[in-house]
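Have a look below at one chain only, the form predicted alone, in structure tokens format.
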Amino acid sequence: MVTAMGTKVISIFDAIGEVSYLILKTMVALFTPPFRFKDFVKQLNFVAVESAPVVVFCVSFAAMVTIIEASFHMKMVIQNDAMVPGFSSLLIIRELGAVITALLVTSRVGAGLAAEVGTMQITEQIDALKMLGIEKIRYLVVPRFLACVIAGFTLTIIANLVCLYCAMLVSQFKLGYTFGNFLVGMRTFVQFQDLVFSSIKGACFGAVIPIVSCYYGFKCKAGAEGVGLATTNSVVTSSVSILILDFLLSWIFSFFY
């Protein structure tokens, strides 16, 4: 048992070291030529443009549920929901928009990246890149990393705006507050820096997805089972990492309020 625990601990530290090395190599390659602009545009279309409809659709319902539940519980506790527009706006901008967007992108893009890179690994396409003198991190990771960072930043802003609009619709037609009432309540609670911090969160969450996905893709074992395991591990690890990172960033940003 002790041996098994020791082996597990060593494997965890090995994984941390390998991920740290992957991050370091990615950051170095990000700022050194040659740059693969076409690959970046292709990945940006895959991550941002193709993910936008799913993100917009899902966060719309999340925002509507949030404001309805907030109104229900506030009426239950203090018999008044006048502060619901302000509280729901703050929750949407600080947490809901960024986190839900990141988890949706993880389930769609992260799984796809892990499966793609894992398939290249087991079919020896990555070994072929090495024989051609092409660095795998620069060719595979960097375009996806940059695309996911920009997509995370952009999609978070879009998600926040869509969430606020849906919350205003529910506020007007369900709770009886006009758009003007909602905006006044939102202005009382929400500051511009909340949107800035939310966008930073989105970019950081976006950076997690390609690193984790490519790491598990590079470690993929042979066979369909290996690709499936790499895909599952990448989605689970990315989701957990995003939630932990959300806590850390929220704690850091709390010092600026």
The other form holds:
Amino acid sequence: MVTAMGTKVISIFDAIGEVSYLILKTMVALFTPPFRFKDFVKQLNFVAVESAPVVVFCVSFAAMVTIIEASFHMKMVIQNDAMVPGFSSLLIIRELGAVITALLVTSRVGAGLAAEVGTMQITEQIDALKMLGIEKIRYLVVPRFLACVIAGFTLTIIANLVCLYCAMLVSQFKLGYTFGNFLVGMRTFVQFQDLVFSSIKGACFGAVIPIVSCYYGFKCKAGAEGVGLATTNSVVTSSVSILILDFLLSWIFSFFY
Amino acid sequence: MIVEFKNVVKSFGDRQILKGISFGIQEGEIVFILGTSGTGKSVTLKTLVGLLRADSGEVWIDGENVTHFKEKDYLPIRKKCGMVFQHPALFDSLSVYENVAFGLRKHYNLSEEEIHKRVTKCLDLVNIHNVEDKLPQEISYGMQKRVSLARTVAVDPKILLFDEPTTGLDPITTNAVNQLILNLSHTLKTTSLVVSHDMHCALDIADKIIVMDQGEIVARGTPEEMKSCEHPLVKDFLKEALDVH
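Switch over from the form predicted alone to the form predicted in complex with the partner chain, please.
Next comes the full complex, and the chain you just saw is listed first.
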């Protein structure tokens, strides 16, 4: 049992070392030529543009649920939901927009990425790249990394705006607060730095997705089961990492208030 | 010797795949490595070009000891070596034409016209026509393997490594591939190291045959010497080759 635990601990440290190495190599390749602009644009289209409809659709419902639930609980506890527009908009901007967007992008893009890189790994395409003198990290990871960071940043801003708009609609038609009341409430609670921190969170979450997905893709074992496992591990690890990173960033940002 | 393995050992976890193998290949030779599945043939090829690293022993290519090369040091070595993988290993997002042109664009400063000429010539060599604009997944497996061969040959490697190049191919294409290996060796003095199960092909075109079993070399020699070899595995391979053909 002690041996098994030791092996597990060693494998965890191995994985941390490998992910750190992947991050380091990605950072070096990100700032040194040759740059793969065409691949980056293609990935940006896939990650940002093609993810936008599903992100907009899902976050709008999440925002509506948030404001309805907030109103329900405030009425129950303090018999008054006057602060709901302010609280909801603060919650939306500081957490909901960035986190839900990141989790949606993880399930859509991260799973696809791990499957794509994993398939390349087991069908020897990555070995073929090496034989042709192409660095796998520069060719596969860097364009996806950059695309996911920019997509995380922009999709979070879009998600925040859509969430606020949907919350305003619910506030107007269900709770009886006009758009004006909502904006005044929001102005009281929300500061400009909340918007900035939210976008930074989005970019950081975006960075997690390609690193984790490519890591599991590169480690993919042969066969359909191997690709399936790489995909599952990638989505689970990315989601958990995003939530832990969310806590760490929220804690760090709390020093700026 | 253009390629030399000296007592190379390679393990995956507790399992030793190569148990101290040694062999050498002269320039222009065609050497076949035969053996049953899982005996370390593909591992030998990959260890040669640094896709896998030897645990101990030495690997020499073209007079250089590459055993402890860093990844970036392998670039000029890999330019000298072309490898046809067990899978076609074509890049899914690129057309057949772009797959073959990929290495040319990377390593040579050629005009589009020169690239076109070279790609067309290489596709002709493997008898591939009218599918240049198709994606790999839109053509048959056999065609994918031939395109993979064309991509490897396109960059004019000095040493060609084949990992089961004819597996999954029809007999006519198999003969064409074997003929191509022979032609490249005769006309361009290309050295070929072929991993295969096919003793019949080996007897036809190899200068030297190496037989591996469970990570060890159990027999080696010219095709004529192999025909009189008494090792049971070699005899099995010979029997199968004679039964089939």
